[in-house]
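As structure tokens, one chain now follows by itself in the form predicted alone.
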Amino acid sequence: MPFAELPAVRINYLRMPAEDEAPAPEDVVMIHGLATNMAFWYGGLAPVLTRFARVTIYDLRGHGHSSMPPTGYSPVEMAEDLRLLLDHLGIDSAHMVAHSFGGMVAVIFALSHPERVKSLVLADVRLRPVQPRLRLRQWRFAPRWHEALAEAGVTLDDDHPDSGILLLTELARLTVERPDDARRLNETFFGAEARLGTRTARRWLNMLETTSAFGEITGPGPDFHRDDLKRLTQPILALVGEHSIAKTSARVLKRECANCVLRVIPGAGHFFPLSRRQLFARLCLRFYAARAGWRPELGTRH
């Protein structure tokens, strides 16, 4: 796969081109969530969606086949990767679909950059400056998920202001550690798509225990003010999970953008996008045929 050589960081990504052979297509950038990587967007989603757009996957730093620099993992920072990334890839402007603390990376960028983000899809964000705690207890799940913790030897401290990714981290031990416990945690709290590999498990952990990583993803920031989402005039489609706690990210964004729908995925988690990858990808075809002059039927934009 190509890399893009950054001046602080070398970013793995793959283009996927648009089926339809027009002349100027339409491209679309898909940015992962924390502890996985572009692959998170291969299986069913990245390729349905080239029958809109030209196609771009990426590795976040530290992230993948990215390389680990030993500082550089706030959101802001990751949000100016994007904007290298674009520049070396020649795209001026795209669709932006991201998901969990890549929406955070999207947002910025699009505040930062408005004429370079045509659209935004943020699937279960979690916008820290509208909703900085996520602690454990207050998940609708909790007293089952510490059951399985307890039968699994792990302790967690379920009042930490971002126990998801304390969460994360004790699942990605226990993959590279005691699998079997890892894959039953994993179907409990995210179901069977959402499990970690070994190499990706390896991968955060590394991360985590040889650079500032945790410091600047868990930091107070403010990346950005909560009045500066009504800046964000482009049309955005808000999906979160039914049983998510970033159900308060997604409403605070359809009150403050002006063009922002809303929908909640009924019966769904934080991971959606894979265990209902082919409803996630119907409602990106959707959005795009409705507010991007695009008719899905004849695979043409007017």
The other form holds:
Amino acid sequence: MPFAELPAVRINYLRMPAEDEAPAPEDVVMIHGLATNMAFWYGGLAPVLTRFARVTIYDLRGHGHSSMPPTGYSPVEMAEDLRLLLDHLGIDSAHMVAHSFGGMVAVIFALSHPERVKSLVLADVRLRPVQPRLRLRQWRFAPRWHEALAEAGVTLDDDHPDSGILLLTELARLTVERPDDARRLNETFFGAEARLGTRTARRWLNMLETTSAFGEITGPGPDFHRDDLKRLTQPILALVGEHSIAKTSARVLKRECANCVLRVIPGAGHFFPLSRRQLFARLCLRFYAARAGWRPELGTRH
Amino acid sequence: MDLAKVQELVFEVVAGLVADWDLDAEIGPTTRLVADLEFESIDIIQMVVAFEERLRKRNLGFEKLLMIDGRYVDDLSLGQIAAFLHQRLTVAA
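Form predicted in complex with its partner chain structure, per the form predicted alone context:
Now the full complex is given, and it begins with the chain already shown.
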């Protein structure tokens, strides 16, 4: 797969051509969350969008097949990686689709380079300046998690302001050391489709152990202020799972951004782009048709 | 391209991908990507891109093989992949 050799990092990317490249198709760039990689999109929304657009997926630094420099993991620095990648690929502007932490990267990029972002789909994104602390203890499913983690012999500090990342890390450790227990836990809480692969889990642990990623991802911030969100005038689709802890961020986006549509995915958690692929794709296509000045042929081939 | 040649190509591409993974598995038609070769989803992307490069064809439609009812299939054998590729190449010819 191709790499973009940027000054501080080598970024692995894949450009998926539109089925019909003439006239020049719209560009869509997709940004994954933590502890995953470009494959997050490959089996879901990306191939659907190639019916109408040219899609670029890539691995954030330290993830997938991108390189793992010792520093540079703040969302601001990853937004700069995105700018350099777009420059490398000759993409002047694009529709952005992002999940989870990838949404922080997309929002910071859109605030810094508004002219390069035609629209934003933000799937279950926790905006740190809006939700600086994410304590799983406050989540309604915390008692169930506790029980299941205790059964697997895992102790989690669910009062830590970034306990979501701690949970991800514990699941990664379990995936490496006791894959059957990890699979059971993952499937119980996130669904079979969101499970971590062993090598992906190892890479996540390696990144936390050998780089400054944890400190840079979790702080010190704020990377922007809540009021800055008013400057996002592009069409925005904020999607959030009914059971997600990121609902506060989605509501703030809706309140602060004049052109934002909020949709709650019934019965879904954090990983609905995987667990509810078809619904996710349908909502995105409707958004593009109705709000983003782009009219994919709904219903003809999807 | 006949099925035997496609199969040969599949074995070659997959063997190249797993060359430094320190696996004991044999490469053959019954070898499974996940159970035998410990493939993860990003490896599948690499494999598909490698096929596209080798065959000089894009959009081989692998999602039709990888996804059933909107979900990833649990596993695939190299024989299944070769048969799918052969069928796609025959249709496209």
